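Shown next as structure tokens: one chain only, the form predicted on its own.
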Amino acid sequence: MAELVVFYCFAAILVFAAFRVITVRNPVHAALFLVLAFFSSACVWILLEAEFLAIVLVLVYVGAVMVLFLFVVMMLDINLAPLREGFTRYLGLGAAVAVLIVAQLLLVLGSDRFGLERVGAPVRRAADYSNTEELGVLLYTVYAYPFEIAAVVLLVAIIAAISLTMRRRPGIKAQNPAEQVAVRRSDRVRLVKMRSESRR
């Protein structure tokens, strides 16, 4: 019973934080509410005994991605006036889309398909059980080929991003390290001999 109460508390906080992410007009506040949503999701995953996913969510998204996002948002001089102008204009369309999404979720995740009678509670494990070890065994044995395919796709995406940023565009000054290393003193320094002048 206590676990169910804790789940509903974290779920309510998660829904509130997700709602505030899309309704708040300050991007810094939206990022902070997103951090709260990530923490609440991590707590729900811990209740489901998925400790590895919870730790990865906190370390990767909260500790790296959101900190970088907050740093970029706070360093940029963002004009908040245009963000506030279009909020009420698209409020009706946004509410209609939100109602449609909730209706679809209720149809798919209804109690007749995902109720407590059909999907039971997770099996309780011993104290020495390692969720990370079980995930690693499945990832590198059963799902080895999908894991390698995902790694190749990410590698291709990284190469494409680097090639897009390193392409030559007009008006951009770039340095050539090979030319800088091969430079000689005679190319940069010119010795000028001048007669000394006496001051009277």
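Positions refer to the first chain, counted from 1. As the structure is a computational prediction, the values presented were derived from the model and not from experiment. Definition used throughout: the rigid core is the maximal C-alpha set that superposes within 1.5 Å between two forms. First, how it differs from the form predicted in complex with the partner chain.
- With the core held fixed between these two forms, L48 has its Cα displaced by under 2 Å.
- In a rigid-core overlay of the protein, I158 has its C-alpha displaced by at least 2 Å between these two forms.
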Given for the second form:
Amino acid sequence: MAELVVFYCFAAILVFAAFRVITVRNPVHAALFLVLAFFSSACVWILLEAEFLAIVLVLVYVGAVMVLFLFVVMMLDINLAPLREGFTRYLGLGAAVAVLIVAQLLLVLGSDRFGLERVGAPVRRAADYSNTEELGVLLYTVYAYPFEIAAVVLLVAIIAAISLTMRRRPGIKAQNPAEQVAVRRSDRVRLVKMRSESRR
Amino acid sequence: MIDSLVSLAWTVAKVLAILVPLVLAVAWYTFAERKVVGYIQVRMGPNRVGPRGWLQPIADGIKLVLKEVIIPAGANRFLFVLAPVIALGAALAAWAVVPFGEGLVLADINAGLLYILAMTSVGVYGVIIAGWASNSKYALLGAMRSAAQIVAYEIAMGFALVVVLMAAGSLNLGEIVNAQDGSILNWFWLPLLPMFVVYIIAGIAETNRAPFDVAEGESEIVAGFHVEYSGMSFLVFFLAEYANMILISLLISIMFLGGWLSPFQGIFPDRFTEGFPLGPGPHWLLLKTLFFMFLYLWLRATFPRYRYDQIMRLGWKVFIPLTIVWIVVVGVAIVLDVPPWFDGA
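So the form predicted on its own is up there; where is the form predicted in complex with the partner chain?
The complete assembly is shown below, putting the previous chain first.
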């Protein structure tokens, strides 16, 4: 009973936050609402006893991805008026994409691949059941190849992102810390020994 | 119904039993900081309020609570007030899974290490939101510095923790301590020595403390992200920062120095290392934690602030490669069952 109340609380917050992400006008607020959405879905996952996934969601998406998102969004100086331009122009395309996504979701969720008769009602596990361990075993045995393919895809993405931002500009003044550390006193300071001059 | 109420009350009591000593520790930690740094710099430190200045934290607390909370013009009111609350909430939430002794833990969850990592990474939102909502250049610059620094050092910190969990074979903090059972040479500081050093330094950088406190950097950006905060709201940021420092000190002791295990174990015969003073117990954890808390102050009084590009270089180009290499080293050691550390798992 209490669990149900908690679930509906977090589910309502999740839906509200997700809705605000696309309706709010300030992009920083949108990013913060997305953080709230991630956080409440993590709470829903905790209720499903998927604590590993929930914590990783908070750790990766809230703790790292969204921080970088905010980092960029905060530095933009956004003029709100041009954001509404082109609304009608993109309306058709946007609607088509939305219909497509909804259709896909219906196809996946509405078919008999999910649902209790297919998967079976989840069993409540004892407190010492570690789903971290279960996930690890599954990931590195049954799903080892998909896991490695995902890793390679990510590696390609990293290399692509780095090569896109790597451009050599002439005339930049970068410091070379290795050289700075290697500097000795005699390179920079010349000690001059001299007698004190007599006052004229 | 009655049962659940009783268990709820019991949990609240346990939470208070952690938080009240923590807040008091924070209060006198600030006093210790001013005294220790004072003596290191050959001056007295606060010595006017109470005997030898011991009541100074109370005076500070009253002053901060009574001061006016100023919300700058053009600031986002809601986020401005929310930011310190997020910082403190994340800092205190992490304490839920910290074990203080054998079985002395509020929530004994299996993914405890991950939970702590997640909570400390949520804490950065307090800093970022504070910087943005203040509607001030200096606050925004401080928030940007802090965000970049925390993201960089979090990776090194996470990898160091991966090595710890490989050596311990568990994400549960209590089991990590038990995996170090044996003698002082079995504690993880020895087999994971580079990670021990990386974790201490990354922990200091993660809490934005000197010599990595460029997020505050008063010589160039006034006070960084909390430049616009005053009174209570500043006090809350302060509480969060010091609670995080104590938490990092505690985690270093748990993960690398055997937590509540006694350093005399395995050196003296077993019959001496049982019972209170010499046997395992929370007092050892307290002593180890106090040492690292002192280390924070010691470093602050000793080192000048790092240059920002060097902080980034240290995090990305030195620590992350080092941790990745050590993951491979420990992995090979586990496969080869290298005694005495990796032959048990």
